[in-house]
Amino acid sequence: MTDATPLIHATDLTVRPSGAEVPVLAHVDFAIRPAEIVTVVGPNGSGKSTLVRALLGHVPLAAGRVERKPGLRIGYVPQRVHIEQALPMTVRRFLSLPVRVSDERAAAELARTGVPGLESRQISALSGGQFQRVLLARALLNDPQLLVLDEPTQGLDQPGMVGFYKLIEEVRSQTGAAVLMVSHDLLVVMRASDRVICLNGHICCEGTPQAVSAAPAYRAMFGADSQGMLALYEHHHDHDHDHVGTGAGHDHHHHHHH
C-alpha cells in the first residue's frame, strides 16, 4: 500500500503581496501524495512560482495554510541559477555547497542524473542541458521525498527537454520521490504527469493530461494550438518503440543490453 498522506496540503492558500489590491493566488486547494508527478501550467503572472514559494514556506499567506508532512525531506531546482561566470568553481565542489557530500555519493547521482565524470569541470564550462542534470543532480543528494521543479527546461532544446523529462520519470521511478514542476511547456504537460493543474490566480481546472486538455478552461488559456500538442504528445508516445532495430546501420544504441 502507498502512503496516502499527502506531503504537502494547501487549503484555501491566498497570497497577496504588500500593497497589493489583488491576490497573486486566491483561494487555492492542493495536495501532492507521495510518488505522484503533479505539473502546474498556466500563462505568464498565473501565479506559478509563488505557489511554489507558498507551499515550500518563503511567502507569507494573506490567507488558508499550508501543511507539510513532518521532517519532508525537499530536492528544490528553482527557475534561474546565477553563478558569477569569473568565478571558479568545478561541479565538484558546487555539489557540496551548503552541505559537504562524499566523493561516491556526487558521482553516484552524477551518474543518476545522465552526466558522469563532470567533477572536474567549471559550472562556467557547461552547457545548458548539463547544468540542468547537475542541479538536478545537487537536488537529489538530501534524498528528497518530493522533488521540485521551477521551469527545468527553459533554454533547452526540444530533444533537450523531452531527454530532461524522461529523466524525471526515471528518477521517480527509482527513488520514489513525488514531482512538482512548473511549466508553461505543453509538450511537458503532456508527457510526463500524472495530474495537471491550471492556474491563472486560481486553479481553473485539473486533472490528468487528457482530462485536462480537454477543458474549456485550457483550451482557452492555450488556444487551439494545445490541441495539435495533445495529437503530437499521443502521437510520440504511441510509437516511440517501434522503429528499435530497423535500418540496421543506424540503431546500434538500441541493442547493447548491458
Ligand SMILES: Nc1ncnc2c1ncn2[C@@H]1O[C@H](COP(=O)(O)OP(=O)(O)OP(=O)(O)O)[C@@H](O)[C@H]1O
Contents of the next structure:
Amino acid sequence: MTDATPLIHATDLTVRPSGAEVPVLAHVDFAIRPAEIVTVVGPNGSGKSTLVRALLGHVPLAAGRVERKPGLRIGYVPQRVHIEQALPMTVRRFLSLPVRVSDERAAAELARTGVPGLESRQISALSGGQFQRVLLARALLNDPQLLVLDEPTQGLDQPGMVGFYKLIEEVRSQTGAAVLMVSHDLLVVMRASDRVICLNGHICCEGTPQAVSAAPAYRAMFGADSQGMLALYEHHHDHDHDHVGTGAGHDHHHHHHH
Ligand SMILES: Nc1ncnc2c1ncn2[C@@H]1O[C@H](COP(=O)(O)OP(=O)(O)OP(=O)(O)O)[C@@H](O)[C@H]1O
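Next, give the form predicted together with the named molecule, keeping in mind that what was shown is the form predicted alone.
Now the complete complex, all chains and molecules, led by this one.
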C-alpha cells in the first residue's frame, strides 16, 4: 500500500445511462496509485466496463466525481472483440495509428511485449495471443502512467493467459505504469493483482487477492470456483492485516488462518 497521490480518484460514483431504470453503478469509491495493479472482477452486467469508461471520462455521471491527475497519460487496450481483425493492415502501420511512431520505437515495444519482428505481418494473420501483445505494444507507445485493459485475455488459452499476465507484471516493473484491468479470468488475474475489486453494481468487497477470495460476498458471487483459488493463496497468506473494504457495508472481514 502506498500513499502516493492517486492517478485517478473517484468518489461516490453513480452512473445511470439514459433509458436505464436503475443505476448501473452506485456509490463507487475508487482510487488507483502509481505502479499498482488493480483488477475489477464481477459477473456479466455488473458494471465493470461502465466503471472503466466512467473513470476515463467517457460516460456522464449521475452523481459523484472523478478526478484524474492533470496530464495523465493512459494506454488503453480495448476488448479484442471490438477490433476489426479483417482490416487489411500491417502491424507496423497499426502501431502508427493514430499517432506516427518511429521504426525504432515500434520495434522496441514489440520486443518488450514478446512479439519482436512482426512489423510486416498482417493484423488479420496474427494469432489471438500475438494480437493481444501487439495491442499492448501499441498502448505502451505513449509512455502511459496508467494502462487500462478491458478483458485482455478473452479467447486466449490457459498458458496464453498466464503468459500475458506475467508480461503485464514485467511491464509494470519496467515502466512503473499502474495497471487497471477488467477480467473474468479470476484465478490467473488475481495472482497478478495487488488489489482486487469485486463489483456488482456497487463494490461488494475489495482488498488483496487473498482477502477478497476469502470474503463471503466474493464466495457468494463466484461459488465453488473460489475454493480452489483460496487454496492457491493460503501459503502466500501474510498475517498482517488483509483489508477487505466493505463498499456496501454488508460484508465483513474474514481472516483465514491455517
Ligand atoms: N447505455 C446504456 N443504456 C442502458 N443500459 C446500459 C447502458 N450501458 C450499459 N448498460 C447496462 O449496464 C449493465 C452493466 O454493463 P457493463 O457493460 O458495464 O457490465 P460488465 O460488467 O462490463 O459486463 P460484461 O462482463 O458482460 O462485459 C448492463 O446490464 C448493461 O446492459
